[in-house]
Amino acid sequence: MKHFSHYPLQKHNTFGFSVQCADFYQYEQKEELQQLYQQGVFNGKWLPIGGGSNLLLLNDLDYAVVHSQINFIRSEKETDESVWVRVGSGVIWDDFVQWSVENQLGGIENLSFIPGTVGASPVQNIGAYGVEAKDVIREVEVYDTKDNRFYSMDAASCRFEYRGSIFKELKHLIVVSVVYELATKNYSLKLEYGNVREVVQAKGDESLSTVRNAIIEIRKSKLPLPEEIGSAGSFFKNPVVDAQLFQSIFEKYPSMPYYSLEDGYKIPAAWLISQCGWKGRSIDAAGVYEKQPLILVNRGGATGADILFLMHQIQLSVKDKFNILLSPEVCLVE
C-alpha cells in the first residue's frame, strides 16, 4: 500500500480541477483495507475514488482519500450459454468491456467507452444504449468500514435504480469486486438505441466486436476527451414525469424525444437543456458542450464552484421552462 501526504487529485478527477487531499491511499489487495480501518482511517470523514469521472470537487480535500488499485479478472464458473467473472475494483472500466469482447462473451459491449473503474459500475449502475451494469451483476464484494468485514451482495441486495444503488446510501461500504455474468452464446446485441443499428449495419457485420467499433465511434463523435477538455461525462439525469406533465409539455412540443416506461415517460435532458439555449454557452470558463449540452466542461481554469454555479442555472432555466427539476448524475464532494 501507498500513502501521500497533500496529494493533488488533478489526475483523479476528469473535470481536472487543482484540487488536493489531506491524504491518499493506494491499495492493491484487500486485505490492506483492515490496515486502513486499524490506522483509524475510516473513523472520520473519507472518500473512496476510482477514476474520478463522476465527481464534481468542489474546493481541497482536508480528509483521506482511498483509491483501488485491486487488479484482475478471472472466470469463476460457468453455465451452459454464460460465464460467471469476478473483476476487481480497480480494473479499469473499458479495459474489462475490451477484454468481454476480446473473449466472445456478451453483454456489455454497449457500455464501452464509459470511463472510470469496475468498482463504480454498481454504486452508479452504470448505462448506456438500452444497457445497465445491473442486467449482468450478480454479486458484489464490499469491505464494510465500520464492522471491519468483508461480505458479498446479490444483486437484489443492491436495490439498483436508473444512476443509483444503495451504495450511495450505504456510504460505509467499498466495492472491492464485482461478479457480472457474461453470454458464452445466443447473446442477443442490443441495437436499438440512438444510431447505433445505422452505424452497425454500414460497417457490414453484426458482431460484439463490430457493436464495441460502433458505440466508441459515436461516443467520440459526441463526448470530449477528458485529456483534451475536462469533464464528468453525462452531467444530469433523465427525468422521468408523471403522465400530466407529460402531457402538457407535448402538446406544446410535439416532436420532443421521448421512452414510455411503465411509471411514466423519460425525456431526454439533453434536448430540455437545448431547448433553454444552453447548448454550447459559457459563464467564463464553465460550459455546456457544443455537442452534447448534457455534458458541462471545464474550459481551462475552472473551479468546481464555477461547474457548480453552472449546473444551478441551468436547473433554474429548465425549472422555469418545463416545471422539471434537473437531478445531477454527477457526485458533488465538498
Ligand code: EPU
Second form
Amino acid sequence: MKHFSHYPLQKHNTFGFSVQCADFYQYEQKEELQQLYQQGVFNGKWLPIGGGSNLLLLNDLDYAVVHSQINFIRSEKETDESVWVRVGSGVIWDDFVQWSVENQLGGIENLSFIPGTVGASPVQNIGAYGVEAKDVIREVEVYDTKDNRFYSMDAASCRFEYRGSIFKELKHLIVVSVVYELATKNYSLKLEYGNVREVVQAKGDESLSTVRNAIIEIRKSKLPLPEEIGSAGSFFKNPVVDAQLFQSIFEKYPSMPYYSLEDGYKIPAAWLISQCGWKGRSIDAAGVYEKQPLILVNRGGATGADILFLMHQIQLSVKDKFNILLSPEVCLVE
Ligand code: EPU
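Please show me the structure of the same protein in the form predicted together with the named molecule, now that we have looked at it in the form predicted alone.
Full complex below, order starting with the chain above.
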C-alpha cells in the first residue's frame, strides 16, 4: 500500500482541476482495505476515486481518498456459450474491453473507450450505444467499511438503473471486483444506436474488433479527448418526463427528438441545452462543448466552482423554457 499526504488530484480527475486531498491511499490487494479500517481511515469522511472521470471536485478535500490498483482479469467459469470473468476494480475499463475483444468475447464492445475503471462500472452502470454495464454484470464483490468484511452481491441486489445503482446510496461499500458474463459464441452485435451500423459497414466486416473501432471513431468525433480537454463526459442525465409535459413541449417543438419509455418520454438533454442557446458557450473558463452540449468542459484553469456556476445557469434556463430540471450525472464532491 502507498500513502501520500497533501496529494495533488489533478491527474485523478478528468476535469483536470488542481485540487489536493489530505491523504491518498493506493492499494493493490483487497486485504489492504482492512489495514485502512484498522487505522481508522473509514471512521471519518473518505472518498473512493477510480479514474476520476465522473467527479466534480469542488475544492481541496481535507479528508482521505482511497484508490484501487487491484489489477487482474481472471476467467472463473465457462458455460456452453459464455465465460464469467472476474476483474479487479483498478483495471482501466477500456483495457478490459480491449482484452475482451482480443479474446473474441462479446458483450462490451459497444462500451469501448469509456474513461474510468472497472470499479466504477457498476456504480453508475456505465452505458453507451445501446449497451449498459448491467447487461453483463453478474456479481459485484464489495468491501463493507462499516463491518470490515467482504461479500458478493448478485445483479438484482445492485438495483441497476439508468446511470445509477444501489452503490450511489450505500457509500460505505467499496467495489473490489466485478464478475461479467461475456459471450464466447452466438453473440449478436448491437448496431442499432445512431450511426453505429453505418460506420461498422463502412469498415467492411461485422466483427467485435470492427465494432470496437467504429465506436472509438464515433466517440473521438463527438467527445473531447480527456488528455486534451478536461471534462467528465456527459454532465447531465437525459431527463424522463411524463406524457402531459411531453405533449405540451412537443406541440411547440414538433421536431424535438425523444424516446418512448414505459414510464414516460426520455428527451435528450443535449437538445434541451442547445435550444437554450448554450452550445459552444462559456462562462469564464467553464464551457459547453461545441460538438456535444451535454458535456461541460474546462477550457483551461477552470475550478469546480466555475463548472458548478455554469451548471446552475444551464439548469435555470432549461427549467425556465421547458419546465424540466436537469440533474447532474456527475457526482458533486465537497
Ligand atoms: N443532440 C442535440 N444536439 C447535439 C447533440 C445531440 O440535439 O449537439 C441530441 C440529438 O437528438 C441526438 C441526441 O441528442 O440524437 C442523443 O445524442 P447522443 O447520441 O450523442 O447521446 P446522448 O444522449 O447525448 C448518451 C450518453 C453518453 C453516451 C451516448 C451514446 C447519457 C447522459 N449520456 O448521450 O454517455 O456515450 O448516449 O450512447 O446518457 C457519459 O455518460 O458520460 C456519456 C458520454
